[in-house]
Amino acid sequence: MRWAEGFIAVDWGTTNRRGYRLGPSGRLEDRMEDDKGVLSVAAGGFPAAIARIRERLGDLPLLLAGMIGSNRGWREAPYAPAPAGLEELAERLVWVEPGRAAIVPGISWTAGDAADVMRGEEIQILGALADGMVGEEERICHPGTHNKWIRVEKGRIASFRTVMTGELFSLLKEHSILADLLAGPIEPGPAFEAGVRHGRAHDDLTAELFSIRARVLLGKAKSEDAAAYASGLLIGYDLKTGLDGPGDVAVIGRPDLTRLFAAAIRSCGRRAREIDGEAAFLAGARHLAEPMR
């Protein structure tokens, strides 16, 4: 099975997966997306899941990234310690099927008692670097279920911190007393920006979250603004972790999320540019696969 004839890159997360067939020139030829994340695959079920991907996208080599390399995935791929770039990832690929299927390791970072890990985001960050979407010395925000604030130095991921902002919002939306107020649309606007300002300026996050409900009950706020305010509040608090020091910020990820984080960053008087996470992932996959082609 020759990589020069094309390959399949898979971004395999906890609850969903996305597969892309790249042709001999590296051009995207086909794609798939479903909710078959690693948690949906029964023990011993990954060979069959891989076979179904090939049935859908072609009998080609596979480059697998994300939680597929975790201890809940097909085979664990040990983290590459930061600072790390594409070269370090390529050296640590885990070949589950020799020459046919490789799992990309994540990246770990430690400093004293502090520790952090990522799986999947590293492909996007390093792909954006390799294709010149971001510079070799840059601050990057990668919003998602677990937002990442990443420092790139000398073209490698040097350090990063993870903030559970997306997961917290999801838990509040599904399981909290605020659930009935958080179903509305979330767009940048006055309510969202007010939440960002409060989150940035105060340390009363849990108290302010309850106040969202109280203000609506007492007629001091509109229920239709609650979701945007809550999102802005959590993102504003998130910015306290990563928006330190001067400089622009590159925001990489899904457009619906980069739009919110970029708006929050700009509301703080900083410049932010948005980069599509899918394009960055495909760039990273192409560069990682190049030595095999």
Contents of the next structure:
There are 2 protein chains.
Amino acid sequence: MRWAEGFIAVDWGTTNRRGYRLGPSGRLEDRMEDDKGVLSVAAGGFPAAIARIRERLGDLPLLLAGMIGSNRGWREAPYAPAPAGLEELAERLVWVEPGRAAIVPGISWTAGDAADVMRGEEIQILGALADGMVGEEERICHPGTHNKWIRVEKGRIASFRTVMTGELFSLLKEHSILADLLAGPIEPGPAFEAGVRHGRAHDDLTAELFSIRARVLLGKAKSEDAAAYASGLLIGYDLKTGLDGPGDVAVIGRPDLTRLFAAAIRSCGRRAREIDGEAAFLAGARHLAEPMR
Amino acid sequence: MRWAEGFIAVDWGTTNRRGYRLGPSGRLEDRMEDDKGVLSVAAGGFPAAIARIRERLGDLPLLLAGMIGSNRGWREAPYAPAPAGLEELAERLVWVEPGRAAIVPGISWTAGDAADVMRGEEIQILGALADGMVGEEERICHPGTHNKWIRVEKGRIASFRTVMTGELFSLLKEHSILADLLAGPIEPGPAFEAGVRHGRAHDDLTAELFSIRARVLLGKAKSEDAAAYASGLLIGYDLKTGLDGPGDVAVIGRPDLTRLFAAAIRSCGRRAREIDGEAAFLAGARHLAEPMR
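Show the same protein again, this time as the form predicted in complex with a further copy of the same chain rather than the form predicted on its own.
Okay, now the whole complex, with that chain kicking things off.
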């Protein structure tokens, strides 16, 4: 079981995980995806869980990234403080099986009272950097359950801020008084862009969310526009945090989410290019595994 | 079963209800409270539900306020458009049992694209007005699942705005990544006031919420302060919508909530007086029932 023969990279999140087998040349050979996120694995259950990943993808070394390294995961991998690049991550790999299975640390950032953390996005961002998908000086948006706005300086993650946009939309959609209005599909379009405009221009997010329902009740808006408007509203408000200076934005992540965020950024007259988060993850995994191969 | 012999007033919300028996003189004689909100009553189940209220509190006429008059309740009671006072509510009572049981309508407000609705708060606010607890020209804050900021002009509800503060805090506490941090008790104090200050001064609510967790993870804040800070943050952000001009504020509602909102308003250097929502509800019920007695 040598790294030179290939390895398995796992993006192991809170509620699901994706595993990839990379061959001797680094080529993607096989993949799996399921809902066995870290919260579904009992304490002490991780050795058995990775045994099953190896049964599925091959008896190979493992590189594990994401919430697997949090205090709810297998073993806590202390954050690398920003500024941090691939070197800092490589130095801090936590070996849960000596020489055979390593957890990638997250990155922390502090400045005065401000503080932030990431786990899982760093490997994608630094992979995109190492493969030249993004430049040495970039503003990056990484949408997901928690959207991250990242400043890359001198080829490293210099600072970042997390916005709970995705999780808040899910909470509203699943559990709130707006739930029945938010069930529909979300596409960039006039309702989405109107939401973005309101979110960017006003400072009344928690009131405007209720207005969505009131307008439908009073016949001043169509219920089928509500989900796109609400999504645009939350994303537009999110842009206040991240789109605070000039320059283009590289949007990295799941294609359905990068599409929405890129549309919102473009509707503000700014340029955004979309980068597939999976390709960025695989690039990061290849670069991190390089010294072992 | 005549109104002159007394009546029952019910504040019938989405998830719970409170019933009060008022005697011939209007004195509170008995009360009940349970979790039989409108969502727990099946379609067609309301006649049986009020029969049980009468078994419990007496065979008397009924005045029903709150979500019982919504499209999820017994029968929809169309909103009275603002400006509206007790007269407009009385004119629009919906009689579900002729002469014996009436539903109080809510109030709607529109202006250009803006739109808002209330059901249940109007009887409290107009009751407080009719009994002189608030004046003819007032700014009112009514915290609850949805906080309402109301302008009273010439003794009527002139305009209002709803903010989802209470519901958002509940969603975060029950279902979000912040859940374990928000379980603690919330008291006005330094952490709460720091949250209010941040919410009022900044425009990054959905990012600052995540920072609460990051600061605890990185040892920059104490987990036991997180719930009070988060509550203060949401309330401080809420004040941006409602505390937009000069003047005192009358805060009407559940004492535990009016205490928090009044503390937040006072920490901004403004005066706030607290009015018990139950007393205001009973005042409104007495005034609305007066013409029938």
